[in-house]
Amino acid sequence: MDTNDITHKLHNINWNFDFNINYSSDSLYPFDCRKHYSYPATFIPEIPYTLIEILSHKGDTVLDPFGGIGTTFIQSLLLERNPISCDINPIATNVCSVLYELFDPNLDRETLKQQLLAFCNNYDETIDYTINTTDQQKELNDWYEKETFNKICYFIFQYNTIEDIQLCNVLKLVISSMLPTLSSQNKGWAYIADNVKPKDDEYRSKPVFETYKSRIKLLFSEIEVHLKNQTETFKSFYNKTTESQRIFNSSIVDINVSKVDLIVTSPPYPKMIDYVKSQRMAFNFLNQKYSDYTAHEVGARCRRSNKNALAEYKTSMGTINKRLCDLLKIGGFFCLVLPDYAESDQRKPIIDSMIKSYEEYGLTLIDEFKRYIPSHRRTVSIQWASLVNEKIIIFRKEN
C-alpha cells in the first residue's frame, strides 16, 4: 500500500462521525452490534469499518484482541476480511458468535425468526415460571417487578428446555440483551456492576413480550438488509471463514493464531470500565460466575482503589502489546482507539508510555487523529463524563 495514498484517505475522514449518515439501501455500510446488545464503552462501528476498508484488502486477516461483542469482527466479515476476535468475557464472545452465525448466507433466517416469535404465544399468566429456573437464575428476582420477572422466567424456561441449538443460541442473545432493559434499575451499567438493586419504590412493570418481539424483528431485519447488499463472492467467503476457529474466549497471549494483516482495537482504559461485572445479570441467567473472569480483566474499574492498579495495567498491556506486535505481518497496520486524558490525569503517563512502547516493538507511527466522545455516551457514568476526547493512533510494522 502506498503510504501517501493511505495518509490522504485517512485525512479525508471526519473521525468524530458527528453527522447524520444516510446510507444507500443498496450499498455496504457498517453493522451496529450495539443495537442488539448493550455493552459498555464499545466504539462506533464506523471507526473499524473505515480503518479496515482503507488499511486492508479482501482476504486479509483482521484481529481485535479486545473484541467485546464483535464490532470489529462483524465489520471485517462484511468487508470480506478474515476476522479474529478474542475476549476473556464469555458473555461478550457469545454475542459475537451468535451474530456471526446469523450472517450465514445458508441459514433459513425467516423460519428461525418465526420460531422465536412463536414463543410468545404460549405464556400462561396463571403459571409461576420462576419455579422452573435454577437457583442462580432466581437471583435475578431482585432486579425486576414481580410479573415482569415471571415473564422473563417464561423465556428462561424456554431456553432451558429447547433442544434446537440455533434457536437456543439466538434466544440466549435476546434474553441476555433484555435483562438490563427490563430491570427496574435503569441508571446504567455501573449500578449493575456494583450490584445496586432498585429501591422499593422504583419497581416498575416492563413490556417483556413487546421488547422481545421488537428485538427479534430488528435483529433479523438488519441482518437481511446487510446480506442483501453483499457481493456475489460473500457466500463462498463466509463458508471458508467457518473452516477455522475465529472467536476465542481467552486472552490473545494464551491462544495460537497465525500472523495477521491488520489489528483494530480499543483496549480497556485504566480504571474505567467493569466489562465483566456489568454483565452480572447475563452471568446469572447462564448459570456462570462472573468472579471466574474478573481477575483476568485488564484495567477493571472495580480495582480502582488498588494503589498498584496502574502499574498492573501497564504490565498487563505490555505483555499483550508485545504479543500483538509479534503477530503483525511486515507491512501490516496496528490501529488503536485510546483515551486522550488531560495533563493532570494520573492515567495519562501510562497511556503515553504505552504508545511510545510500540516503537520499541518495531512499529512506526503513521498518523494520529483526535475525536471527541458524544455527550450521550459520556453521561452514562461519571467516568465517561470526565473523558471528553479519544485518539485514533495508527502504526505500521516496517520490518
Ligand SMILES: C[S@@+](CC[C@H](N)C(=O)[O-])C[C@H]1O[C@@H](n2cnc3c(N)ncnc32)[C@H](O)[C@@H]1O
The other form holds:
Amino acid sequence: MDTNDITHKLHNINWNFDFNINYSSDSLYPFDCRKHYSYPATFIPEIPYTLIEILSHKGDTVLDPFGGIGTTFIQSLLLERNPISCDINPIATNVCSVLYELFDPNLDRETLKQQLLAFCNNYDETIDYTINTTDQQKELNDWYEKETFNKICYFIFQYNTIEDIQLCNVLKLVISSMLPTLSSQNKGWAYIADNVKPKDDEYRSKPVFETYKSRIKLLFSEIEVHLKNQTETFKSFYNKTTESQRIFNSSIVDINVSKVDLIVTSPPYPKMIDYVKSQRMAFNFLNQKYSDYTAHEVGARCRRSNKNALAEYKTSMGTINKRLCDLLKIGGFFCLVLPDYAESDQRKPIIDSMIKSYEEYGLTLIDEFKRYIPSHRRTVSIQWASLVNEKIIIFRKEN
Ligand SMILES: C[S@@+](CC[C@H](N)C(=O)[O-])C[C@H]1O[C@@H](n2cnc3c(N)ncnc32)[C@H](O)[C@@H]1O
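May I ask for the structure of the form predicted together with the ligand now, the form predicted alone having been displayed?
Once more the chain from above appears, this time first in line as the rest of the complex follows.
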C-alpha cells in the first residue's frame, strides 16, 4: 500500500462523524454494537470501519487488543477481514462473541428469535421468582421497584433452566443489557460502578417485557439488514473464520496469536473509567465476582487515589504496547484513539511518552487527526467533561 495514497484518503475523512449519516439500506455500512449493549467509551463504529477499509485488504487479520463489546471485531468481520479481539472483561467479551455468532450466515435466526421471544409467555405474577435467586443475585434487589425485580428474576430463572448454549448466551447479553435500563437509578455507569443505589423516592416500575421484546427485535432486525447487504463471498469467508479462536477473555500479553496486518484500538485512558465495575449488575446476575477481573484492568478509575496509579498505567501499557508492536507484520498499521489532554493535565506526559514509545518499538508516525468527543460521552462524569478532544494516531511498521 502506497503511503501517499493512504494519507490522501485519510485526509478526506471527517473524523468527527458529527453529521447525520443516512446509510442507504442496500449497501454495506458500519454496525453499531452500542445499540445492543451500553458499555463505557465504546468506539463510534465509523472510526474502526473507516480505518479498516483504508488500511487493510480483504483476508487480512485485524486485532483489537482492548476490544470491549467488539466494535472493531464486527466491522472487520463485515469487511471480510479476519478479526481478533481481546478484553479482560468477560461481560464485554460475551457481547462480542454473541454478535459474532449471530452473524453466522448458516444460523436459523428466525427460530432463535422466536425461542427468545417465547420466554415472555410464561410469567405468572402470583409467583415470587426472587426466591430462586442466589445471595449475589439478591444484591440486585436494591436497584429496582418490587414488581420490576420479580420480572427480572423470572428472566434469571429462565436463563438458569436453558441447556442450549447459544440461546443461553444471547439471553445473557439481553438480560445484562436491560439491567441498568430497568433500574430506578438511571444516572450512568459511574454511579453503578460506585454502587450508588436509588433513593427511597426514586423507585419506579419499568416495562420489563416490552424492553426485552424490543431489544430482541432490534438485535435480530439489524443483523438481518447487515447480512442482506453482504457480498456473495461472505458466507465462505465467515465459515473460515470459525476455524480458530478469535475472541479472548484475557490480555494480549497472555495469549498466543499469529502476526497481524492491522491493529485498531482505543486503550483504557488513565484513571478514567471502571469498565469491570460498571458491569456490577451483570456480574451479580451471573454470580461472578468482579474483583477477580479488576486487578487486571489497566487504568481503572477505582485506583485513582493510589499515588502510583499513573506509573502503574505507564508500566502496564508499556508491556502491552511492546507486545503489540512485535505482533504487527512489516507494512502493517497500528491505529489508536487516545485522549488529547490539556497542557495542564497531569496525565498528558504519560500519553505523550506512550506515543513516543511506539517509535522506540520500531513504528513510524504516519498521521494524526484530532476529533471532538460528542457531548453524550462527556456528560457522564466530571472526568469526561474535562476531555473535549481525542486523537486518532496512525503508525506503520515500515521495516
Ligand atoms: C476504551 S474501552 C474499548 C471499547 C471498545 N473500543 C468498544 O468499542 O467496545 C477499553 C477496554 O480495555 C479493556 N481492558 C482494560 N485493561 C485491559 C487489559 N489489561 N487487557 C485487555 N483489555 C483490557 C477494558 O475492559 C475495556 O473494555
